[in-house]
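What follows is a single chain, given as structure tokens, in the form predicted alone.
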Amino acid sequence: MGEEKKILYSGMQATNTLTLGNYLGALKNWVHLSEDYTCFFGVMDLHSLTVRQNPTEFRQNAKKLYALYVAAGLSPEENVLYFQSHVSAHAELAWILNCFTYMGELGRMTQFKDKSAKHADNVNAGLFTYPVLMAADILLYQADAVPVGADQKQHLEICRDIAERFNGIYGDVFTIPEPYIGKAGARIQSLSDPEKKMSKSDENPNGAVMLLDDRDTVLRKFKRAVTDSESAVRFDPEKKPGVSNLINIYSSVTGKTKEDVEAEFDGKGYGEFKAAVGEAVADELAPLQKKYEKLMAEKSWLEERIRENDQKAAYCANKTLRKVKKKVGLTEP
């Protein structure tokens, strides 16, 4: 009998389609994690509600995200791929954990400050308590590991604080999650402003390559990518952020080292380099897009996988929730 796998938890918000940055920074690396971990990957639709959504588009985007998970290579048989809102334990545990989280802790979250500034007309309580729902997501599945980017480190720290506080009162109820340190996904910057992270909410449509962009659109966006006044293809994030970002992207999709990329384009101009990066990205996305189209056409197969995975997620989540309810003294229904 082999050693039982540890549990890894992650997810993405169900707004718009994913960018090349989401894919190279996270999704592509998730694919191999099920070899070493029992993986839960959520379509985080409850989190998306902190910003007003168009209901019809929102529903479609959530299903598109699920199909992109599968198209990128996440198997719904080997992983648990589910919808956050389909498992009511998330919202229930979040309320209980709210009562074990301090206002001062939430007020220190830099993401709350950033998003409040960005959406000044809609600074809602959900935006403030977002990290508590995130803690519930992770703790429900007794996750050992959580892959986190720089912008989510604080959220994992508060999750650990909440879990330790609860365990200190009631005993070992929650596994204390550790940040997953594996093969680091590339941090992909905006093509129009390489000082900023590539984002699906980029105001400049040329800044972000979307996973469902067709070949011509991908090539055009790379052709317009910001570089610098030199002409040397050299990795230097401080002095040459635009070129360094393109090297990062090319390296991620081809598997070549940064030194290999510099050697390949030694003496060649930016025009040729940008065209090569665009072609390499379009080639990388083509099979994913083809599989995505097929999945979206096979709606009944997709719906069945969602149903099965929701049930698997709910079974695990409810086991933890029952334990928590008993510990805090809630009566059995």
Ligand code: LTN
Second form
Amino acid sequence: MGEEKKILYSGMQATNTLTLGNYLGALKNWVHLSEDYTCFFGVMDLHSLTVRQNPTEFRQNAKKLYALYVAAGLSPEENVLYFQSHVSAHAELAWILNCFTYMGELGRMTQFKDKSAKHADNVNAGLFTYPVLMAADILLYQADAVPVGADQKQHLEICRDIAERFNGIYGDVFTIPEPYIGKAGARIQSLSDPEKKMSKSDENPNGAVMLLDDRDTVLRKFKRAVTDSESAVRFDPEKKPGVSNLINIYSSVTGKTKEDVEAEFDGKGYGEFKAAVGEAVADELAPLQKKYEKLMAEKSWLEERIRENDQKAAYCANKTLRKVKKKVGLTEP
Ligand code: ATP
Ligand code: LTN
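Moving on from the form predicted alone, please list the structure of the form predicted in complex with L-tryptophanamide.
The next block holds the full complex; its first chain is the one shown before.
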């Protein structure tokens, strides 16, 4: 028998459809990691409530996100793919951990500061305690590794602090998780403004390639991608952020190194290069989109997997929650 696999936990908020940045920076890496870890991936719908949602669109987006996880290659039979809000232990543990988290710690979170500025009319308490719910997500499953983008690193640090504080009082209840910051595709920039990251909430529709964009749209967006006044395909993020971003995307999709890409397009113009990147991305997305359409057409299969996975997640989460409740001295029901 081999060694028992370590536990990996991650998830995304269920807002809007995903971009190529979400795919190359997160989802695609998860698919690789899922071979080596026992994985839990959540559709983080409770976190999405920190920003006001339209209920109909929100419900659809959450289901779409689940289908995209599966279409991208995460098997719901090999991994636990579930909805955060379907497992009540998340909200329960978050409450308990709230009582082990200090206002000062939460006030230092840069995401809280950014989002409060962006949604100045709705600086709610959920936005403030967002990292505590995230800590509960991770700690419930005794995760060893948590793949996240650089923007989430601070949240992982506070999660470790809360877990260590709790363990310090009550003994070894929680596994202390390690962040796992991927390398390839770690940061895909906007096609229209390569100084900014590619984001779902970009105002310019040409800045972000969406995972469900059709071939013509993908090709058109790459054709319009902002570059520079030279014509050499050379990786230099400082001086040539646009072209460097395209090299990064192309190398992430094809698996070629940056040097190989430079050599491949040596002496060729930007027009040819942009067309090649567009084609490579469209080819990468085509099978994912086909699978997504198929999944959405036979919803009952997906719904059955969701039910099974919600139960598997709840089983693991409740084990930790029971232990926590006992440790803090809550009476048994
Ligand atoms: P928003 O536009 O609403 O801020 P987002 O597109 O940044 O959202 P998140 O839900 O915050 O998406 O992130 C989901 C995951 O995708 C995270 O792990 C994040 O690090 C990763 N990710 C998001 N955008 C990019 C990007 N441009 N490049 C690489 N990874 C990204
Ligand atoms: N905050 C994360 C989403 C998220 C998450 C988590 C990621 C919520 N809970 C637990 C990893 C582990 C984001 O915005 N990307």
